[in-house]
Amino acid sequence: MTNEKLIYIHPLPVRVWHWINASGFVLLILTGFQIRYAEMINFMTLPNAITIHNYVGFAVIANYFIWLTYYLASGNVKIYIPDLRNVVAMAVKQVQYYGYGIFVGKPNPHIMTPENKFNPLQQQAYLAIMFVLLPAQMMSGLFLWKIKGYEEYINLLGGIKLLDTIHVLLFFFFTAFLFIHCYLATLGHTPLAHFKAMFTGYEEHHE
């Protein structure tokens, strides 16, 4: 008999940036796809695509920042932040839970706590998800918003088709991203677990 207890895990500014954050990344693939593909794609208009593309996007840029400075000013910012000491061997224990010891019934090597949240592997991805490419996604959004405005500084960054490229990819990874970070989430004691974590906060340990 396993016995079972409930760690607060996720505050609730976490949760609420999550939710919005989510909601807003999958209104800006599909009206990305809609952007990108408006030959081949017609669940709206090509204008009511844009336009909801830009306020979503907007709206997401301005969540990022309030991410950032509850995380800044709160100091929890560290649970990003891989502990070199032991992170490769760590690593290497995660993979191999999740390559093998996931499907023969081992226990997760990582033990979730509110300090210690994310195991090596989510800390490294999380970290240039939230640090390099997120904001270079906004970045290039922005530029492309208002292109004449920012002429000056897409130049210097290479011009409007490397910026473009840039852009396209990092929507493609993100849109990748989103099917891999729910199959994961998925991963819990029930496919559900983590789902009702984001909603209550506390996450259900089970020894």
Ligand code: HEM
Contents of the next structure:
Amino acid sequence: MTNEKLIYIHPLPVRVWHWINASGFVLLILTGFQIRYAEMINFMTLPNAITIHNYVGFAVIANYFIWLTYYLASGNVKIYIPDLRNVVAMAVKQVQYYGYGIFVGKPNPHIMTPENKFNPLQQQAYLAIMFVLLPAQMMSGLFLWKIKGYEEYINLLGGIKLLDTIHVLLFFFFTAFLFIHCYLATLGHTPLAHFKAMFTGYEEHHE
Ligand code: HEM
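Shown: the form predicted on its own; wanted: the form predicted together with the named molecule:
Zooming out: every chain and molecule, the one shown earlier first.
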């Protein structure tokens, strides 16, 4: 018989931020494709795609501050910082688990707790995304929104071509991330367990 206990893993501000962010990203990616490939695809008009992209972009930027304020004010931001003494060894173990162990029924080497919620691969990916890549995407998006108004800053950063390339490369990165993130999120004790936990806050622990 398995012994189950519920642990409170995702506080409310994180869940609210996460689902607004996820819906925002889906809309940004869809409208982003329409804007970037307007000659090839046509599921909405270009002006509509631009308008939706701009509004949703601002919503995602405002929403980011819910995440940032919660993590800085609560001090929980440390769950995002890898422990440099063992990060490499733990990351290798996690890769072995995803590449082999999981297919032969081995246990996950990382046990989720509220203080140590992420495995080392999640930790590194989420740290880069939340502190570098997402802010870079938001800043480049903001500058592209009012090119004339921000001309001085855009030139300081290397010009419009470079800025646009960064925004588009990050758009490809986030699109790929979304697929990998959703796949990895199905690897809980049931395929929907992690998704459910992101709504209820509670994750089931099986011993
Ligand atoms: C349809 C879209 C998405 C779905 C279904 C989804 C699903 C999930 C699930 C189930 C979790 C909890 C398990 C885990 O930590 O892996 C999670 C956590 C997380 N997701 Fe997503 N996600 C989506 C989009 C995104 C996007 C677009 C981003 C960032 C750009 C993102 C960033 C994160 C972060 C940082 C966490 C950890 C949050 C925390 O506990 O502090 N997710 N996601």
